[in-house]
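The data below hold one chain only, encoded as structure tokens and taken in the form predicted alone.
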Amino acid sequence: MTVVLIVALLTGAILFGIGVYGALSQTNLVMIMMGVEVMLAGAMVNLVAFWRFLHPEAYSGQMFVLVVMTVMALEMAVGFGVAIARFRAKGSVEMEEAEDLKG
């Protein structure tokens, strides 16, 4: 039982891993944003791994779970919105470009 839960864990942090690289690593903004979904899934892997083997009697893990979820959501139409604003202006979605953003 605690070997599921381990592999699930380093599942998670593989994941967050990669998702910190892709967003560190990146100057495209939709590639940005992909790294950052892959953190929040790598973290909701992890919350879904403790709940079950903490506490699978409590509901709260699921409805923390639907809330991340819905903030994955949130945030990738937000981000494609300010993406597709960005290159309808301006032509490109690399960040490098993008110092006309700041002040």
Given for the second form:
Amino acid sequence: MTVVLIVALLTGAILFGIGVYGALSQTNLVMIMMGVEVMLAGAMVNLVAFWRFLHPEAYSGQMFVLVVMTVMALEMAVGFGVAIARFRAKGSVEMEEAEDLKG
Amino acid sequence: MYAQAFFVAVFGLAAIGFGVVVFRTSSMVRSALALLFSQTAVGCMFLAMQTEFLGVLQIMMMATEMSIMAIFMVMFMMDPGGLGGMDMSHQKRFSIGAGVSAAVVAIAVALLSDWGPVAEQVPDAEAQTRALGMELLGRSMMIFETAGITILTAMIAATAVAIPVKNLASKDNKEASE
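What would the structure be for the form predicted in complex with the partner chain, rather than the form predicted alone?
Zooming out: every chain and molecule, the one shown earlier first.
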């Protein structure tokens, strides 16, 4: 059983690394959001594995997964709102062209 | 147990493989579909780990979410088909370094930690869903309600941000002229 836990944790870790790479390397806002989604998916895999193999009696573990899913939906909604506003204003959602947003 | 290990590993590899394809392909539609398959594989991992409710929820949510994302990508990308061969990435070395470092640290924690005794059995799907419902409407109710209010706030905020400012300006001008 520990093997399954380790496999799940390794999967979560690698997904998180892929997400970090995507969020940092992409220039398009939608692609950056995709990177964040992959990172959150990695976190969810770990949370489910912890609940299943370490504390199946504590349902707050599943509750955490629901919170992460909520964060994913919020990120999508607000991100697309910002993307629409930016595209209307500048005609592009390329982050390299968004240096005017720097404080 | 062996079947569970096999399916968790297979779906885990699928999630990782499609996750890599998301950032390797030039076509934005393929990229969105790869993310959909990656998230679906994560949902299948949940099912393989006997977390049926969350697995089904993940697959349903991601199917709709990634379909919307694919539409937005075609709308907003300069080269949605990937036929122009545009490079849409920057600071590659730093990004690879950061991604590899994050993964290596997390893998080290996973391998070097003593996780203690592992549970052999979990309640069946019906009992799990009931217990999760009791958790949501009991001890974790405040968190659940906060998540709901936050979603409502985000929906209003996203709609407000997306409304064209031009129309508001023209409305102000019209009111001023009257």
